[in-house]
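Just one chain is shown here, as structure tokens, and it is the form predicted alone.
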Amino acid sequence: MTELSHVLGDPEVCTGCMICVNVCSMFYFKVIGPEWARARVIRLENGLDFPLFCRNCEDAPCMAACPVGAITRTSKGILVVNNRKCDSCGACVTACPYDAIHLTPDTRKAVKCIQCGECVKRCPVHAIFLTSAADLSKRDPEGRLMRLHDRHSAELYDGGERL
């Protein structure tokens, strides 16, 4: 299988401007609103802003939880939702350990980051990038980024409502 990749954000670089979220919602739904975006940004009390995206997990609990087989993996390893098959049950939302999939406000169909790169291209401070495990080990050999995400995982992935 192709090495799995995903979009990752650096909370020590991110300014919390929400351009990534707004670009995403505008690009796909022609509206500006975080509830529409395939990405989200969480600001913690310590001043860190975490841009968060689907990690295309190898075990893909969202895909396993979908009762109608609406979530599949592409040949590039990206998990995608077939909205014609999605029955809006939300099982994928509950199963995702990273709160990276949600139902849209209007159709209640599941949406998640599909690595289109629009947010990466438009981040004014280059806090967002496409990476894989091998790339990340070169980019961040000390493991600073994943330690930051792991340290704050309870706050970032609590299953709470999206803004």
The other form holds:
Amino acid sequence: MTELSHVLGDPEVCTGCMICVNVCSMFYFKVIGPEWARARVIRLENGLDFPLFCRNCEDAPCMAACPVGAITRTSKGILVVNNRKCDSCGACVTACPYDAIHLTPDTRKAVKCIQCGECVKRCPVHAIFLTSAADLSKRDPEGRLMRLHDRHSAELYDGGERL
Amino acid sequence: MHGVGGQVIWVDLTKGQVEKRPLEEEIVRDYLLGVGYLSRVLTDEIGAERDPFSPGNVLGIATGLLTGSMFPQSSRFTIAALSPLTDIWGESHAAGFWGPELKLAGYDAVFFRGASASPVYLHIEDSEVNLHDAEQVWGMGVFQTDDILRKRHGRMTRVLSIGQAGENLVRFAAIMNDRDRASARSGLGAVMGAKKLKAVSVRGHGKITVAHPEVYLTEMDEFYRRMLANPFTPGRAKYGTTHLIELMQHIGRLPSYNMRQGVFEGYDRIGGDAINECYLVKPRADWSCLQRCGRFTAVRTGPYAYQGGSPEFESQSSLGSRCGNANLESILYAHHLSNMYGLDTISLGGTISWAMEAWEQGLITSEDTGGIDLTWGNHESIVKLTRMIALREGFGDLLAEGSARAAVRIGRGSDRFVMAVKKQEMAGQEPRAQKSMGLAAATAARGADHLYGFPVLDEVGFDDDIRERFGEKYLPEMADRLNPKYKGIMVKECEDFMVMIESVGLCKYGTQIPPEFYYDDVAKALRLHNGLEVTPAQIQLIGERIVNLNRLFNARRGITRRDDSLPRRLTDEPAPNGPSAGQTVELEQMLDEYYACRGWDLVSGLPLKSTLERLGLSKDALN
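Switch from the form predicted alone to the form predicted together with its partner chain and give that structure.
Shown next: the complete complex, the earlier chain at its head.
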């Protein structure tokens, strides 16, 4: 099986500028609007800025929760939403532990990061990158990044309620 | 029009009423948005007889046309009102995320008239705009107010508020947003305090549409590439503005000991390297910012422990060298307290350093201060006074009036040591070491000010940019910071450009220093983002129109050439030491050139009739 990859950000490097978020909404929806973006950025009061993306989970709770089979995994291992099938029920939104999938305000279709790399190549401080479990263990052998994400999970994820 | 919310909020605090109006596109055509829009609306709204603390004062907050865009450094917004510090035109600006959020909620500006009987705050959430009781947060600092309002309205809510200083009508109280971004100058926090308006919180779930979406991203890619490739960017990212301490020491422009001199023996202990070595956590940016001069710092232990937004050059010099203070942790901490209480650190340090020099001269004694020792560099006193000023306790109550008013109250000749123009304390540019900064401080609409004109092209040799913007014939004199020649021409050009930049919501970093983006780039961005078809010459004229309108606002309140002055020390006493030793500011010579170039009368300093006609301001002419 293809190794699953996903975009990850370094909260100690990210400056919180929102460029990744704006690139995303502009690239896909031709507007500037965080509610249209597939990425989020959350600034915490301790100086950390978290750029947040779909983790492309192996067990894919969003896919399991979708009652109409609108979420599938591509041959490259990326979870994608079929717009025609999505009936806007929001079950995937509730199922995602990372608030990484949501319904856009106007189309009400589920959207999520599909690892296109448009934001990655434009991040002015190189705080975000495409990675996989194997790549991450080489890049960050001490586990600093996931530890930071885990430690602040209560402030970053709110069970489908976009903060 | 694209790139705008399209609506303006008017709040009558006396009546407790909120009204939404469509954005007047005819004003935008002549003044853009931001400070230009506020200049037009407030000049019409605020009569010459009004008192800054009266309900008749109108406070306006406006985003620029590019605020919330993807242009580099496009987070900014402007706040304006009659200033309680200067009694004339007051304006201040900040970055952060509050401005873009207002756009995302569907609005471009908010105005407040009247005054509430009890504390209130305005919460804007898309189409819902309501005044709320603020009793729970009144009396609280900025961080706590932010915590409580974001808990109430959602973590992603962006909060703009005053701290205790604004509530207590400290005449140099700031308005803060996103915790540590400050609209600090002109004392507008006290206007909010007088109106019993604690905060304006915003949450927008909407979108900003752009005029040319098909090419938008690729065009922005090119602006990003240029910004990141600019030779200034790596240094800015590494130091923000903190390293200016070292640079200004090098050219003798670091205000020290109440601007008695331009060099400070302890400079290396308060500079950028000292901050990076021990206290920098990381650089932080605001919306669409590639320069990332914002810093997050922490002092981990001791009496000055904190974590939060970091001082930049102005706070370092104001609370440091200006007060003879080389204790960096105290500077960082006093800055942190200023963010929490909502104080302008420039006026804070300027006022304390005035008191310190008056103390040294024996004009202020421990009887006046209630036992506080004001010896140069007494950092414990600086920190203590920061709190006492914000809360108007003891001697702090006097200093809360600003140095000019405090000197009148103290008397005894202490006004000799007031380093202010039009009652506002000068910022961190010792003008004897850079003449253009002296002229800019004298002519700026909001009183002493380095940012209204921000003439930095002669600071560190931007000869090529001077050649490009002005022409070969002005070199080498214009690029020589000690030569008064052509500085009137330079300051005029810079003022027009900078007010235009404040009207579109961009930062002075990336436009003026480093001088990467100029009129042609802004005109292009306005076309791409807003669909506005304007030429560089047209927006240059708009800048000039705004400066003239600000001048007329002040002229109605009695301002003339006589007020475009500098403290005697700077024009009459040669700089005593350092690289600029022996220099004075040749102000009158520069003013003559400036007025001539502006089309203003050389005697009164007021716009000539022909100038007002050319700018379409005839109806604003004084009788």
